[in-house]
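Given next, in structure tokens, is a single chain: the form predicted on its own.
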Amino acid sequence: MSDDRTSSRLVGLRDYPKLAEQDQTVVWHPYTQMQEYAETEPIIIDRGEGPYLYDVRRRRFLDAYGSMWCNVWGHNHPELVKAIQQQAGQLCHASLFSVSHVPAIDFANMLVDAIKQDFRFADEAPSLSHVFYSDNGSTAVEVAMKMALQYQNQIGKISRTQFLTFHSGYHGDTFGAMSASNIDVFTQKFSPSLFKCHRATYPMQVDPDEHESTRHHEMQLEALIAGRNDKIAAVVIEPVVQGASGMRPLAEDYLGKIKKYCREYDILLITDEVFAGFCRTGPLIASSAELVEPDIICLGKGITGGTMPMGVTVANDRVFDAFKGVWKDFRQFLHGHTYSGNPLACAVAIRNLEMIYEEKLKENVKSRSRELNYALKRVIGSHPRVGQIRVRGLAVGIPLLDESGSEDGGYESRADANKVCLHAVEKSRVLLRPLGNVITIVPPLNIESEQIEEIVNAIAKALEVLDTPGE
């Protein structure tokens, strides 16, 4: 092999030119204004260690946004690397639609067990029992409401075709995920070959120490359902957070008077924790903060500790009892994945699992978290451009006020927070990355003290030039 194909792991200062040219031109970024980007000296990285990642140009940056809310344990934790390396040793691939694997079977009981024990103080005993394999969470999510259709049509509920969902809501770029989510800016283009879903406003906590009453969007709510239950399939939505909206905290018990209605007329109920599970938000599954079993379950995004693709969709009992049947009933799943359950994937997700419970992750994420929330509150809480901010375990969203003192100015509004976002990145090696007018601090969960106290000063520094004319 000629130095030439080799040089991608040896590159120099000296090469950087060449590749920021190749990058900008040849690698088309997702959600990016590549005319914009070409104008830019992209940041190329070429190796991470811990919560930090290192460029090309040797330079050292603090991943604050967790490589989009993926990452658990930093970078290239050795205990996740080795599992990789010893797998690819064994098996790389071999596809579940005819055999089956050690590494498969062994995650999907640990995940099980797992999910039972989060909710072994529900009133009934938990029946999240069937592990379906994709390998994104928007798959994740397109699974579960491909499960719910064919569910409803096998048990002769033809009829329930639709879906509730909720305002704000995002579950991914996939059509049928896309068609369940509610931020314009992201589906409009396609809207004319999406599918219609009927949506709830998603009752917003802010301050969680205040309750407000949530009654009449729980009226609301029922309405939706109660007019329509002979046509809903399922109800989806982001359990005690919404993510791409600006980290929206869902009120407190509302998940609850969902799963309340769900039951009374018989329909699905899918929690979207591509984002919120895995200890993200404090528990492994984020629903079992208020004790609500879903019917169906998407995860996602941290479930491999940041390292490989992956997404599985849980299904309960009753849903996967209503795919048995012979083959000519054609009643098995009508959906798969060429990958779906990779070996990799899977190894990696074990060792991420124990991991999980070997270093009380949970509790790190807890005591992180209330000390990210009041770092933040005391240094940059009381400045005239920062809003309520937003604290769901390691979930952080700090909405900047425009003039008028709204912080309601959508995606399209997003130039403050991208100036301060910019700052922290060039300024202080901290990156950080808008949504919309919303500052996001997504780390790694496993995040330090020092590396809180960098994050919280970055921020407070870039939000200077929110206060200098012409910057």
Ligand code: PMP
The other form holds:
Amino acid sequence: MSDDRTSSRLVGLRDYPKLAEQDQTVVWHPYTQMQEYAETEPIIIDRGEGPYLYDVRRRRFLDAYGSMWCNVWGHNHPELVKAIQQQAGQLCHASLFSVSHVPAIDFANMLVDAIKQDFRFADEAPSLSHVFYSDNGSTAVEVAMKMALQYQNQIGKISRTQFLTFHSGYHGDTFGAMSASNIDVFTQKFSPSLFKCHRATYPMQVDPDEHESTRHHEMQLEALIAGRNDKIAAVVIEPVVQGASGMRPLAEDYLGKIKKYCREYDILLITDEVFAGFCRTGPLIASSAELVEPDIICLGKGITGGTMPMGVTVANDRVFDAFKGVWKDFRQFLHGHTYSGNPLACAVAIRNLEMIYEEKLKENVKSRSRELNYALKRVIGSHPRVGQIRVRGLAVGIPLLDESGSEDGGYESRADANKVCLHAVEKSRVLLRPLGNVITIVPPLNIESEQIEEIVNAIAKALEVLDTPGE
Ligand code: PMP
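Okay, that one was the form predicted on its own. Can I see the form predicted in complex with this ligand too?
First the chain shown before, then all remaining chains and molecules of the complex.
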């Protein structure tokens, strides 16, 4: 690396153009058209404090997309920083391949207890008590899918090699996770290399008080499973809400129906709670909202409070027991990553989980969610270009309608939502991201009323950039 480049971290304010140019050429940003990015003035973040991020040009931005949906306590919360610093002074990394360490053991224990707590009103105590560590949400899902396949193989159901997933689902960017996903623009170019999954409808329920029958979806689901139950290893679903396809809430009680068929046909249920879990939609374990106990849970994003990369996959006894044997049988789970269960990530995950209870985070999510829902409906709900606003916990989707008043579901048609988000960033310094033509709000979970007002006002102002019918 040239001296020039190493020193750029220190240049900051004095040499923004140079830093920007380097960013646009040497850093390849995810899901970003780099040719267009090269024409922009990139926001280069220098530090974070609470819900705000500050860039090298000394501008303050409200992080209303929670740094890609993972932020829990705002930025650089002193308690989380302390947990990382203390752990760094003792042990930065030791691999779980041959040894173990205290933070990995402690966090796994705490998580298993927390799962039990969330399911305390269920008929039976959950047996989800085996924690497998990885590095991110996609690997948490990849691990779950491999676990399900190896499980079926080892219990002698060798024809069970397929998955049932849902329309518009998103599970990550690795190959198994992409195969399970169903947002065409993300996966189309890789489709010849992906494996086929069965797809069922994900019935949406925007208004929690509106109950439409899901009977026909249920019949379709059963027909899909019943004809193929000797082939399907597991069902993979985002419980409560599909995030990446534009915050699409799942019909109430539907997860329970899926579980019923899984049990009836002896298929594993995998809940991908990478987004919906860790209090984003309310409870720590999203599927516990309806007391539906999956066989395998995938967690990520907020698990470290939004500070360090970590994914975990939690399996129940039934799955775990199928991997027992002696070495030469090769029944051990054939998966692992160098940084699985990294001590720094585990240490901060412990503090995050403690704080979730100490600070009554779930209650904050509940009240702020109500507040945000009410404020959005009051301030922008009747805007002619705004469709039915979707809110689950602190995951919000605001679909924009085209000029004829219909919601264009296409992911490619993001022009208007993009315009609105750019306006909010540039004029109000509120960081927002569009998903297709849906504006999304995914703030830190400890957000306060003042910032909710800031976000709603920024969107209301930004909506003025859209043409409205009759203008
Ligand atoms: N599953 C779901 C439901 C997600 O929303 C995401 C990320 N948005 C992932 C998996 C993948 O997580 P990561 O980006 O950490 O790989």
